[in-house]
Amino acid sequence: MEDERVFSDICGGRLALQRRHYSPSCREFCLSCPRLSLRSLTAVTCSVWLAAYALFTLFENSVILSAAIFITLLGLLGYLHFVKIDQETLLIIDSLGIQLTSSYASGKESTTFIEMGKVKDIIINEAIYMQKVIYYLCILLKDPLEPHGISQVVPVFQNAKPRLDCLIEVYRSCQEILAHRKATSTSP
């Protein structure tokens, strides 16, 4: 079963949350950010090239124009490959673990897998960000040395920064799977 809902991020931008329920013990959440705006890309490129052309007319040196074109292209490729994330995905399977995937605008993907045995809980935490209190979903990992301790906090959907209403939907679904896991592991 799959459905999609529209939410907003902390700045008011549009986010699309796709929920896929594969089974009672397996769910996937894909949070899609808006694509790169052609208008803003054109504005930045034109601004850099106009500044380079102004410097060219002032100094009459063609190296300035070549450098501006080269720097703009390298900057755009670097931004698309290392910065601009189009989609963040959380896949939770109660018998295996949690997989976090970030898909960049260039097509590159970054994946992290956390074994379910290491997961202590999934919570919604709050933080201060740019003079605002924001909420974020995070995975608490068990401390191997101390049974009641937490060794690490892994934030989820770091780039998209969804608002609380979106996080509550993902949180409730994840808690259902964690509760299902606890129920099946404690029954004989």
The other form holds:
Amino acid sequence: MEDERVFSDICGGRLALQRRHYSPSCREFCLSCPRLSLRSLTAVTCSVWLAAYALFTLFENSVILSAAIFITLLGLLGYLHFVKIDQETLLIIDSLGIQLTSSYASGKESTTFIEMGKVKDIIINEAIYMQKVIYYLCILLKDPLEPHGISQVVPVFQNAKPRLDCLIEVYRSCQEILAHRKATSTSP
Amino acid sequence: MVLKVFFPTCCTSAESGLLVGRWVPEQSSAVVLAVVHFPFIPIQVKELLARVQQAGRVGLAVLGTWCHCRLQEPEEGLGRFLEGLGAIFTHEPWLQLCRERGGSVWSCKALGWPMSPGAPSPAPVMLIFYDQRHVLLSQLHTPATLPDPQAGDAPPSVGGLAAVFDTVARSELLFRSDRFHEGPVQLSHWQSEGIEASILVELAKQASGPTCLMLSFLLSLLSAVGACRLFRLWPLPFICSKLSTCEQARHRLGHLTFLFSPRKAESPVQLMRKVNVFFSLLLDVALGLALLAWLRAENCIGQLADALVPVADCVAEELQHLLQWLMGAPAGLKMNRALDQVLGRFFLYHIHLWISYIHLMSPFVEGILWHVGLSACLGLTVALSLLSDIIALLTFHIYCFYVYGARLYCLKIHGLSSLWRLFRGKKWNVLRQRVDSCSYDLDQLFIGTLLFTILVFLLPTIALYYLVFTLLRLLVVAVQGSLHLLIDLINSLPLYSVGLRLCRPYRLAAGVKFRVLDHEAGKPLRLLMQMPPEQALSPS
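Rather than the form predicted on its own that you just supplied, could I have the structure of the form predicted in complex with its partner chain?
Zooming out: every chain and molecule, the one shown earlier first.
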């Protein structure tokens, strides 16, 4: 079962949330960030080229122009491979764990898997980000030494930064699965 | 609770048979290790399982049946036969995996599950496919989340996925049986290397033991010689601590001792460290031999030897020019003529001594350089450290000048600060380590102020000499520092780990990654477990 809804992030950009319901114990949430806009790409390229041309008229050295080409290309490749995140996915599998995937614009995927035994809870928390107060979803991990303590807080959807309405949807679905886990773990 | 079945990817196309593996009740997961094909004799299957259990201290059992058939022909006979097997090999829960031949429709039933009464039935089953080879080999480098298996008598309770990794690693004996070997029991699983076919590799393995013993004995002899009392007489340890060649030689000796120690590596991390050291030694020697070959080919040693004395002369001449410049009016500053002349003549005399020293050494230069080149056999790092030592020796006069300049400057600053305190009517209290007021006599004040004025006016001269020689010394230190950086890089570059990351990334697995395969309603959920390599460059 799959459905898609449109939300907005904290800056007003458009986010698409895809929810896939594979089974009662396995759900996937996929947030697609806004794509690289042609306008910003053109603006950056034009400014780099204007600066290079200004330097060229000053120094009369054509190496500056070739260097500008290389810088633009490498910068774009580096940005696509290391910085620009296209999609963030949260896969929650009951009794196995939670998997967080970020896929970059160049196709690279970076995955983190957290075992269910380590997960204490999934909550929505507030944080101060620059001049705003935002909500974010995070996973609380258990502390092995202290039974009621929290060892780590893992934020989810860090790059997409959706708003509260999107977070509530994800939170409700995750809590259903976690409640199911608690119900089955308490029974002998 | 959901029942998880870990199924190896190599068995997905195997013929029908029995599922053999381990049941982990705490995780309610079944780890399938192999499929036993028909025909088989139950007693022999049980014997095989007992043997593997004894070898790996892991509790194996027959978990269920695997049916790979065409759905159009139900094969009722096979079905009843499979059900009958449940009576011979009792296991709770009993799994019945079925796959349609040529299709992707899987069905899985678990009889006797869930254990607790009152829970809804049918219980959900999850199929997780894993690659046995990757899981077995990545066990060598388990990340922090999955602990290493302890070599104790009782296997410790490992949580979560670590149990799966643990099970696969301990059942290595099971993977050694060959698929094509006509034995009593036919298994389907990933095959490990088996018996080595090449006689050279076998010989190398057999010879490695005595070779290690002999080499470690020789190395212990060497280190005993190095530690003997003769080398503890005073000038030698001091000189040895200053020469980077001795340091590097000691470092390499330590590496060799670690590498050839007859004890086996205790943990995979130590094994990797040993192999890294081995490869760095190999690279070192290879680069050194390449350098040697290049020097021989271009006859560089002769050219270097011919060029060395003129270069040293040139450097000395430049220094003389510098001193003449300082003795005049450097950068338009007006120096104190008398002090300038004294210092300038003092340093010029030193340079004169130095030039005569270099000329004295010139016949031996070629021989020394030839021996340095020969030392490249021991490794490029040794040659580089020798080069760094030679640079230090050749620029010894710059070091001396720096020391003289620094001493003079230090004396001047101390004098100035003390007389400044006197000028203000204060004194340094040594007992209390602080500045106290003090009443001086008139003649003390008079002489103190005079001396203070003299020192203040001599300050620019000394400061300039100090600055110039410090900069020269910094230049030499920078050159030596970059050489040492290169040496450290060759010493500590983990080539084996880098190679593993490029060629066999699953061995450096950082964690696991799950992918949901095509899912249909009513069928069990299927996941694929992969082992992605560590992401060194991922921004957090």
